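One chain is shown next in structure tokens, namely the form predicted on its own.
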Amino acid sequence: MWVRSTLTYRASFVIMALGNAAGSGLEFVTILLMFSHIDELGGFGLPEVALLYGASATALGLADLLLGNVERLGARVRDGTLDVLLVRPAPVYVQVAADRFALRRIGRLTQALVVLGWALAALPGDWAPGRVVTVAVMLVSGAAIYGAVFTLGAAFQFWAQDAAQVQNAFTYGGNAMLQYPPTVFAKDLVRGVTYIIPLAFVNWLPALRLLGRDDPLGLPGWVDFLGPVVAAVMCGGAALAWRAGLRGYRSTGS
């Protein structure tokens, strides 16, 4: 229904999608401006940084398009409109994610895919099937990890009721960090996003494998392939947290 209503005014949809793409594209413009003055950033060239940017932004774009609306759960808890969803014969999570589905977010995803495509074309080396599969797995696993973070943040709002900005710090803030090489950050920060909140598995570790570079923490090579496992564990934990939050929810009585 929301897609149909959006496409009813196609000119407005195109303008909003282009605006969404332009807004997210400014982040890459910043990177281009930096490389107009330098040749390398943390030992990485422009195509390599573009790979990091494109992979993280594509994964976030997919998660944001499908699950971005769950960040508004706190507002529903506060104004009582969540109660309406509880009496409908459909999973509450699906209803929250689909409500007011923002198709304009496809602009962010398209812009990220354009940068990722350019980076893959600009990087040297043959694209054997194994490397292509690694890229595909990286994007799917990264989207699942971001989706799990979205869900964990939404589940937390059952108790906090107003924590959308905290959630954004890990999703959009994490994406901003993952767009740059891990070598420009302190090792303690890299350890934090590897062992505590494993955002490094979105793009850093698989991309380092693609680029033939060692990771700054000196982890074994097989760790680079753990993205799907990390995504599955995080999605399982997010599902349990959502279920616990929904069970503990106390209606406003509206």
The other form holds:
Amino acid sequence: MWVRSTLTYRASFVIMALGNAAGSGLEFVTILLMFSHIDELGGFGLPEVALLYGASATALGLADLLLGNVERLGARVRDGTLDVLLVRPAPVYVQVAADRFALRRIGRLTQALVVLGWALAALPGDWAPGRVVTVAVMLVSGAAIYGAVFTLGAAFQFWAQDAAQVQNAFTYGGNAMLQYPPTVFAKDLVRGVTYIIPLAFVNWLPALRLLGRDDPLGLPGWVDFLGPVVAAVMCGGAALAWRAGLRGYRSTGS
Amino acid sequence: MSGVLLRCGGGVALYAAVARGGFRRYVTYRTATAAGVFTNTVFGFILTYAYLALWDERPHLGGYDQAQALTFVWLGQALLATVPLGVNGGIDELQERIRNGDIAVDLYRPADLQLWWLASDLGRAACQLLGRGVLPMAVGALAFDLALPAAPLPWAAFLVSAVLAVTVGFALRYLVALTAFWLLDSSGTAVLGGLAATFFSGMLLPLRAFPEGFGEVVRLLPWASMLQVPADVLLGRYEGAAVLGALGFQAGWAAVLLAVGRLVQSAATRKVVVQGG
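For the form predicted together with its partner chain instead of the form predicted on its own, what are the coordinates?
First the chain shown before, then all remaining chains and molecules of the complex.
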């Protein structure tokens, strides 16, 4: 329904989708501007940084397209419209995610895929099936990790109703961080996004494997393949947090 | 004569009250402010490391040393919600009132529409600067070596520059909001306005670090008033009378854009009458 309703105003939809693509694309333009002065950033060349950017932005774009609306949960708790969803015979989570489904977010995803495609074409090396699988697994588990962060952020909003911004720090902030090579950041920061909020599994670890580089924390090689496991654990945790939040929910009216 | 003076005095009092209202309204969003401080601080850290890597490769890029470049980062985070340097916030309500026709009521009020919203926006900005600006800046100054001036004079000049930055930002957003008179749905233009503010203000990269030629043109555009100029004023890039020149640049754009806003508004209000039938 929301797809059809947004497609009704076609000009507006096109502007919004293009704006969405341009908005996320500006981050890559910034990287291009940086590389107009330098050849390497943290020891990584432009195609390598583009791979990191494309992988993280594609994963975020997928998660944002499917689940981005859950960040509006706080607004629903505030104005009481969450109650309407509680009495409908469908899972609340699905309703929150699907309500006002914003197809314009396809813009961000498309732009990310273009950069990713360019990076993969520009990088040297042959395309053995193993590498193709690694890229596909990286994107899917990356999207699942971002999706779990979106959900955890939404669950947090059951308690702190107007704290949607905190979630942005981890999703968009995480994306801003992951688009740069891990060598750029302080070790403690890299440890934080590996062990505490394991965003490093979205792109850093699998992409370093693709690029044939060592990770800055010196982890054993098999850790690079843990993306799906990390994603599954995070999704499980997010589901538990969501259920706890929903169970503890008291309507604003009561 | 005394009547005019009285009306002026009453006018100032009215707009001061509107500004106070704008300020107080944002004070109520405490959790949102705390969440914003957190997010701005996280982004400040991420950008700091990216800039450190960039300035390691190219020392003195754009004429900034490392400490100045980092100051630029944290100032950008401090002014992000104040100016604002991204999304078209602050006057969404005006857009909505134009869309649903309530604007007709506003136009009958004995107050100037543009001044009313400017006063309200300045109040909002003051609250955002205190709430979401000072704290991330303090964290950045504690964690990294920033190039903040020790003397009071550059800070005073910066404050004037920041007020002008908010005014230019408001004038641009006001124009965006007015497009709703023609488009009804101005969310598309709002997105474009936000993108322009992000890119051309220096929020993504200082405009002095843009490639030559392009960078010079971009520094003449109104968006430069919103971050690049206040940052350069604080960092002491202008010496002596040149500070006045920089503030004049901002004031000039503010005056031009507010005047254009007035012209567009009077064209739009003629249209409202037609719509009201």
